[in-house]
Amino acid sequence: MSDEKATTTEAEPPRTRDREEAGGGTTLSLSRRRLLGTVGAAGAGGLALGASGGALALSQGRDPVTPLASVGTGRHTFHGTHQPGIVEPGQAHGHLAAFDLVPGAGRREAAALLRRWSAAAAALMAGEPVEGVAATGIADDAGPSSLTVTFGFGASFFDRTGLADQRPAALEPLPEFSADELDGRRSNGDLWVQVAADDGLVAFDALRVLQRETGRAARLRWQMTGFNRTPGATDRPRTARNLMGQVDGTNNPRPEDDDFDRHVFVPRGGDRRSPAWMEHGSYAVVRRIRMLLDEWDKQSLEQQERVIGRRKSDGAPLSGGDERTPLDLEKTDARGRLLVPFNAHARVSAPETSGGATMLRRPFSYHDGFLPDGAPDAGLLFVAWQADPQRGFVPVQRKLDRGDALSRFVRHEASALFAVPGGAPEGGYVGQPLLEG
């Protein structure tokens, strides 16, 4: 423990800003915007890599300085069409949280509140330090690392800031679902923010900046912490895997569809079930989904395939192929019997056996204990996207109500949705057609 404790500590950069004189030498010592423009600088002539993983150190004096790993270099917009933390690949940590607004805030606390976090959001996603807030440290010595950050709004948001007529059709309440034991406290909201890195201590950083900087505007309803694979921690790019071992995404939609954006993001000027403010804009379905684990592992390789409709391996339909393969949905086996089982969650779940119905899932795993009775208290925090939850998540989720072999495994217990604006442009916020039109 010593010996490993002191390589590190030998290994570790100087953290001061500037040049600092040490013991008759000189140390060059780089803040987290510098260290990101020394990775710029050195991405452009190809940052040489040796065979055992070690990068080019870059010293003066005595002690290297090691540029950002390719983790930390990843980094998004916040201004665009659409908001960052749809399209973009899944990080390895994520938050998820819902604001209520304070008593006496209306409209125009909740416009002063969205200009302050889409600045913050902006400053945090470029790696740099947010205009009038006090640095925490906590993200010091990293790059942005695929931060991003999105913002949405509740049913109940329009009826606090007066704004009642304007909201959509869309957001209507979900429909109660059988299998549903939710928990009030952790469903629904005003506000909703969801945070996204591919490094722990920049995602907790943003939360923690934004949330500081609700002021007195609004108050904390609930927080979830997730996790998915590190980028890297696999031999080339795969599907990711969920708590039950099961390859989970294979169906997503994909931006180079033909048909991405009309499942996924609202036209131009709205349409009839989302007025003009929510163009380019997107629906967030969030479900907390707690998975029974310790039942789920009583059951053999086969039964969990059947269960599922796939190949735990590889994710290939029992229909036979690679992962990419076309679920053949009425191939038999030698004895008439559907190789994918008539209850088998991808068949159940397939567009093709609900009405075309389409949304693309990019959840978070999540453990948060253990339960009284030992068993994990962990699961999924099911996020999907879609133009209109009434033409993507609820139709399925009727199937899946219905008669989904998943269902014995799994348990629902907290919702929420949320419309979710259309990115910002420089110098604007989110949802500032809503807030000033």
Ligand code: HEM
The other form holds:
There are 2 protein chains.
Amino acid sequence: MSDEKATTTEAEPPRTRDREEAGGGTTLSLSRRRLLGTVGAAGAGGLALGASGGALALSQGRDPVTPLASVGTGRHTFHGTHQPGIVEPGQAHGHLAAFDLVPGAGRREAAALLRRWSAAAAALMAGEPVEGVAATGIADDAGPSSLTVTFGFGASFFDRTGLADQRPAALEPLPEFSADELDGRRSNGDLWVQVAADDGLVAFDALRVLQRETGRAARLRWQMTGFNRTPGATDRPRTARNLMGQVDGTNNPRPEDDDFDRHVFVPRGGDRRSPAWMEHGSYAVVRRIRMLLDEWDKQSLEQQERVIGRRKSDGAPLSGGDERTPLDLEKTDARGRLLVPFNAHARVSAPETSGGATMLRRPFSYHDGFLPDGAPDAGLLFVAWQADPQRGFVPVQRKLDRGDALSRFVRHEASALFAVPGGAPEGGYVGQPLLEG
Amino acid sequence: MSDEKATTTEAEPPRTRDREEAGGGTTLSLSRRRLLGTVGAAGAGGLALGASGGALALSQGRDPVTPLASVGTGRHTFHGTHQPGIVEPGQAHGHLAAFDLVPGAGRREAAALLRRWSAAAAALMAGEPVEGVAATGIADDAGPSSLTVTFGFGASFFDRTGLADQRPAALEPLPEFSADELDGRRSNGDLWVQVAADDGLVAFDALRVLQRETGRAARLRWQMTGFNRTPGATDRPRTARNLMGQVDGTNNPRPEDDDFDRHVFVPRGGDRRSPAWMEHGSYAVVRRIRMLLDEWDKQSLEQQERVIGRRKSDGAPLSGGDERTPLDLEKTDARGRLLVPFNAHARVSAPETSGGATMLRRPFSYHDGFLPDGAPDAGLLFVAWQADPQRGFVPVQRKLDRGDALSRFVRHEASALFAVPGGAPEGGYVGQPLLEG
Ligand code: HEM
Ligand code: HEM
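For the form predicted in complex with protoporphyrin IX containing FE instead of the form predicted alone, what are the coordinates?
Up next: the whole complex, starting with the chain shown before.
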């Protein structure tokens, strides 16, 4: 931390004090090392923007009405009860990468790798030099830009490291779904890294540093890049849009909800399906879901809205109200037709119709060019967080697989499930209770 | 335009009045249609940020110290003397795409396409609905986010449309260079579109709309996606960094320079190598240049700096001074060694050593995942603008090809050259003087 005034950079509504203390805390402070003097002189939290919107004493850059470095100074902390990159608002740039241990590397090498990775992640997230790694310079003068780094273990990790008896029951392979068209080369993996930041160069740099830190212990298996709206590009509170143009994320559980932790995090001491080393951890379901946008674009607005059960413009339920109004699943029109159709995505995925199954969706959009037929290779890097996939993703996806109007317009192309341990304390590393337990 | 207060969103130093009037002008205004009421109520140019940096009346979003919609409201105008996307600071997201006319499509179809494209570009850049195209919703509530759309013609366009006699001499194919490892499928093309914006969803949406507007006239040939630093991520004035970590763009010609127009734009009435329909236009050299980052990262900082001839931290010449100090190409150290080495990239590419050859470099970084050996598929989508490639890119690249210390660390993988006509007046379209001339 620093002696500057700290301001939370939270989405509305603000986090509970509880979570703030739990670490993975979200603070805004200037990284003196990285930022030039002009802003530092004004002081964090003291940026001032005149009503003229024109010449600003502290602004020498490309857009006089963006307080420069306001994005760059966003900072999350690595150490804490939970790992970062789960509850924070999704950043503008994200990388998901899986690594496999090389043949011969076992528990010892994995422990050393997680120790190096954790140290590097803590430094990168604080905007400080990573010990033992020559700085690339790529992130220089940008500040951490709300960088988060998150680590996870795939099921195969436990055999490779002789830790099969520590593999959580909750990490059992996801079932096959009828709509799956999975590419094994872009699925699964021993180790998972999620890197995200509001600046593309900062995110790339962090990914590179972490890749280099694997040394001879692990090799990249797959990597995917995604994005979300740029901070300041909209004044819409919190909820993102996806590449189908929908408001996406409305009915996510919220950190201030009483049962948020129960749904998203493994409880202290573990539980029936998660050993103690997973306490305060979570499970990440990662699905690369391509959108068949050419098909989608052929539908009328009304058809598109009935596929989801919500209005496209503002995400309000077709049963009425605004974005935050609960869906009324019973309401009908004059002719007795359900306003939220029986196969609408929002109905089929709702906890009310899935025995309470709940997950925190925190996706990135992706666009990897175009396929030979001219269709965009684009969609959702779907990342869902839950305390147990059997009480989150699995029952919901089973239901979607049978009767979701959205299925026609999407293809699940890759899939993975990772156990994401709790956060590391200062001086410790992610996975230490497993690897040194 | 609108009745709101307009504020320039220019990089330092500000544009000359001349260019501002010439169109392609850069204004900041709120798109009332797209932005929610909260910011509109405060009024463009009237955004105010309290010294507390905390709760802002107009801010309901993810980061209280970023005036929301400040990025979203950035707006450039489509109509003007020059096309947009040449002199404006490089946006955070860019797409380059080439299209080929389908067999049978000729001059008439091309004219209709450019008319549709121009109308769509003008609407998208203003944050307004595109006539005749169902809105995707993807860009909703974001504002134009400094979107620019730029159109160009490749050499093959002129044969396809029976306009071979109108092909500019300046559009002759680029010579082969010894270091080229070009992929024909990602090179050249009849038509070129450059789309760039500070928001990734806005840029994607614009690209999609333009692709759909091709109708049955043209097909996508190749497409590449790039990025630059997010606005607000740094307070460094103007100059970007690339994925080698270098400050890149320092010695670009500046719009306020006396000879800027002469170097970058075809003069009124055309010239010896450009017909009249190219007046106020420019030529875009597009090169996909992969960086061999694994090799690069093995070099010491000193070695890396000697490859360019500038300091990595701040871009200052190795001959002394700060970023803006001219390179001293003669200066030596105590042992008589040139401070800017004889093969340093900045020396070999400097106009002083290339008969005055000058271009405006306006690149995007790209990162398309990793190659099978784990090396990043990343580098520079190099876009260079000049009034004539024979007085810009060609002589410089010839020199670089022979003796540039950087060559070892880069691979030119794709190449294209496009004639980018002047801007369209209101009611007109890009290329009209060619296609209806
Ligand atoms: C490309 C694929 C998908 C798209 C475009 C999509 C889009 C949406 C949209 C627009 C909503 C309504 C707004 C909201 O509450 O967020 C929604 C809700 C939801 N989606 Fe999806 N979704 C996709 C895949 C999935 C998958 C694979 C799952 C889980 C298996 C899922 C689970 C949910 C859940 C739980 C909700 C909230 C339902 C409620 O409580 O009201 N979605 N989705
Ligand atoms: C990945 C490939 C390249 C990289 C990383 C790169 C990087 C740089 C850097 C760091 C500078 C010094 C700062 C500046 O003045 O912008 C520079 C200058 C320059 N580069 Fe490149 N460059 C690349 C390719 C090229 C190519 C292909 C050309 C043209 C054929 C070119 C032309 C120039 C010019 C004209 C200058 C300014 C020289 C001066 O007037 O001082 N560069 N480049």
